[in-house]
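Below, in structure tokens: the form predicted alone, a single chain.
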Amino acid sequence: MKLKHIVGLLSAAAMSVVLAGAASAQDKTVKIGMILPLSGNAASAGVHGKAAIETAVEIINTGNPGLGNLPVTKNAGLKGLGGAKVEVVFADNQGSPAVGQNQALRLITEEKVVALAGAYQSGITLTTSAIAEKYGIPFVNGESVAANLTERGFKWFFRVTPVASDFARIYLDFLKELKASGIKTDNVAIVHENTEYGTSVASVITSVFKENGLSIALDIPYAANTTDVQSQVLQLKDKKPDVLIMVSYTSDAILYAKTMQALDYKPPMMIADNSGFSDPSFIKTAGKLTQGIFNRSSFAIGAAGTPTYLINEIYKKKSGGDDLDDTAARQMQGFFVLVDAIDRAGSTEPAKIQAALKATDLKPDQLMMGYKGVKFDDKGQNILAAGLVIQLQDGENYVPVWPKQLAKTAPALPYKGW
């Protein structure tokens, strides 16, 4: 009797340990650090990026089987970690590479995050990912496009987005097709802000164009966060390029739009390199001044009932009614890729997450973006990223116009402006 009693007690104890283990698995959280510009000149983009990540967290933690084959959305929490929930610790980089670096250090050493994501501006992604590399923490970037980010020999850095060279080829092929239809595209000017993002993208576009027999006739750099661009606009007005390519963050993009109107300058064709020109605050403030501007994108909201439409509906509740723009959508896609890797790793150990990221092989139907998939090369770059050309037409909405198989309407030329 005594022996049976002891066995019973041991069995009960064992059962309580099992139940406690199950409970702890359910209660466990996976802590991820997200670095964004929540203040400063790029704050609007940062705030929309934060809303995008909060949307992803809600979908992952509560489960949403209606989102098709998108990973980590069918169950409440991470199945590979016993239903563990995802927690994001947001950090404000304030638009400063040094602040971003300090925030990355804090998130790793004090918050004990298992991975990092961010940081919107390429120059800040450069410094924050260097800290992650030093500490052996996976860093997944969904939105920064400076070419050199994946040229540093890093082993812990993974980038999901298309990069400057991808977009440069898109611009080139788009312009070649327009030229073949009789539109003048030979004289190209590029205006770019002078941080890592603008300088790198302008350099890559110039290089790709030159390799394909199209030189940049005019290159105009300007100081990031400038408050006066009259001289740059007057220079454009004097040189009269056929095509103007703009590489700017939000405040600069708005400033250029207003200055062009004030000085009555309209190029025959204007192409924006996403970023500030995709920010909802730019569309609200200067969209009516820039009708007909082309832009690059990899995202479309889609028809009612589609996964992207449903994701956008959730996002709008967190963004104050704004639709997902391409940048915020690319950030969300990058976050889904990171969490999918953690789920497949079945672990929060950095090395196991790193191995899962290296093994990533997502198909188009597993993505919310119009990529051909997600698969990383030895440098950590997604080799299946892709994009298209959109145009601001009839008010404040961008619509796909190129390539033809993805277009909803034909490109409208010349540039209308206001």
Contents of the next structure:
Amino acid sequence: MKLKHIVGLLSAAAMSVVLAGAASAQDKTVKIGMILPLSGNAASAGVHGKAAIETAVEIINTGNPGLGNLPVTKNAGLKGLGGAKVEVVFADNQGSPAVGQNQALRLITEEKVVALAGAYQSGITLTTSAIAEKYGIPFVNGESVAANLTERGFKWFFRVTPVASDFARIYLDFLKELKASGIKTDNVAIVHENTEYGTSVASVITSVFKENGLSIALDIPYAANTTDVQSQVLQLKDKKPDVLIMVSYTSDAILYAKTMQALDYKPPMMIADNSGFSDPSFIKTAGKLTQGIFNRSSFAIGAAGTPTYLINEIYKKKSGGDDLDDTAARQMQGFFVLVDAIDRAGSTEPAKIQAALKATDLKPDQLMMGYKGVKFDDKGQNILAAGLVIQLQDGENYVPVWPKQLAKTAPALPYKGW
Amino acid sequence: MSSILVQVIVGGLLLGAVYALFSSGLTLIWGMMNIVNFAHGDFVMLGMYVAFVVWTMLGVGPFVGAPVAALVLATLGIIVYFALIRSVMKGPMLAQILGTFGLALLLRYSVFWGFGANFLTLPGDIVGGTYDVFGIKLQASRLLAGVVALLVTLGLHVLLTRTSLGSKMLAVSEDATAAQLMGIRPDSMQAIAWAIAAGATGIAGALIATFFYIAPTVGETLGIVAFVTVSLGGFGSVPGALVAGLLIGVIESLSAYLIGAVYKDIVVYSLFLCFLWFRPQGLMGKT
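Given the form predicted alone, state the structure of the form predicted in complex with the partner chain.
Every component of the complex follows; first up is the chain already shown.
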């Protein structure tokens, strides 16, 4: 290395030290670490998640009295900490569990965050929360649904989202009702990506269905970063399931939609498990190829003037015009739950935040999501999380179709495709 | 044989042709100049974005998009050669690896910055729909990519073996000093090689964009396949890359259909390693 390179590197290092010093000199901020896939295959979801958290931070720090009973939004900053502002340090997990783990370590030991949130992919939430547990830092997750995340006996991990088993039951009840009305639902196939998320969701759906006398006839795991899905689609075409359940991230979801059209395959009914199929960039690129696909959701933007509508208006400015989707909304809700706990704790001490999280008891009108509330059990799972079935009827917007009392319109069958 | 199985094999061949198409540029650089271009996948990605921009601005498909992508990428190839490759080639192997790897990240994150992380696609019918031949579905966009793969392979092969430009390029790759003594300028030849390789890669990207998703990270996914295709085909052998691409495509499709999608990579890579054990120079590489 030449001398000028060394000098360059040294001065860059010196500058970053100065900058870091300047940041820590600011008092009265609560630093929270947010781990998201900001690059890699899931970057699209990560960027939307980042916009959602930035929206929440803006609402919390400037105050927005128009948002009903949503906690920590009434006045600027956190009342419980003398009006302290919230600062979020974003870290990129690059779609890798190992990178996520290093980022968690960096956020805790170098950035000195008081709590962590994230990390989108269940497989990365798994590794990052293990670091938080080791260091005794609260970790609040709003979006990862793999069952085992709350089965590890962790004391510092809290999950706000409904989990795979909740959704498996929703799908089951939904299918039962359709069956009662004469629609064939006996032969179910699951196609799922093979990391923590897809594998665990598929196995939970399989076991819940089995307990209720419904067997999964075909189970096709695949790698999410695959270049081609023709063979899987042909397998489905050969076996002709009545119901196809897809558990995918965005890139693979787009490939499936395009390949199904190319090979002219339409199942009579297709259910997508959120994630890829809820990503706004999926709906934009492949929504018109998957008209009539069912999905799960806990979020609806609502009528003009409602808190969720107002939140979406702020979000759109940060997301470049995209509407708030279910995944980003669940991340935002998780973040609000965390900040509310810090506010009630009146302290940034991890143990006090942990105690406040344990005491969380939010009612439906204090939430932006359609949950029945937020209350954690001993394992850190929100026992009041809930969801509904939505359908992409026109290829552009998901509408609630089940259960009846929440439905805007009736489910449309058979699956239309393109 | 059931019609589904025929469809699997046909699908595998079309997929393999695409693999061959985006590997031909890499085989030229790797085989001829002994440089491993880690930015290759990201060149494909740029070709896809060029096709997308052409479509958004002019409303036309790959028949315009592919030539434009070829031009843009060829220009980039020349710039990359003079700005980066020429100097790292003098350094150790590690410098070449890190240099092109850094270039890959630079390209990837420039696109992230310019276009955002959102997935994009071209309209599904931009090349035409799907043909039905005796119950076998042939997607027009993949068919076009397959045909172009054959043409590009043929073109590159003729260029390298039947033209004086090709002979000069080969001479430079064999012994740059001796070539220089014969009145050939290694610099120009290598710049031309980069232009051709990058241009072919641009065409590949523009065509793949008609049936694949477009995202800044797509080069990561495609890049690895290109490396395997080139080493199986034999370094520097353009027809070898074609045969290897087709072979990998069919093996992938068949094993995904018969054994399971998660096992297809295991099948492909173990066969690949076994093959290299017996024939390290690849299918058509020189010993």
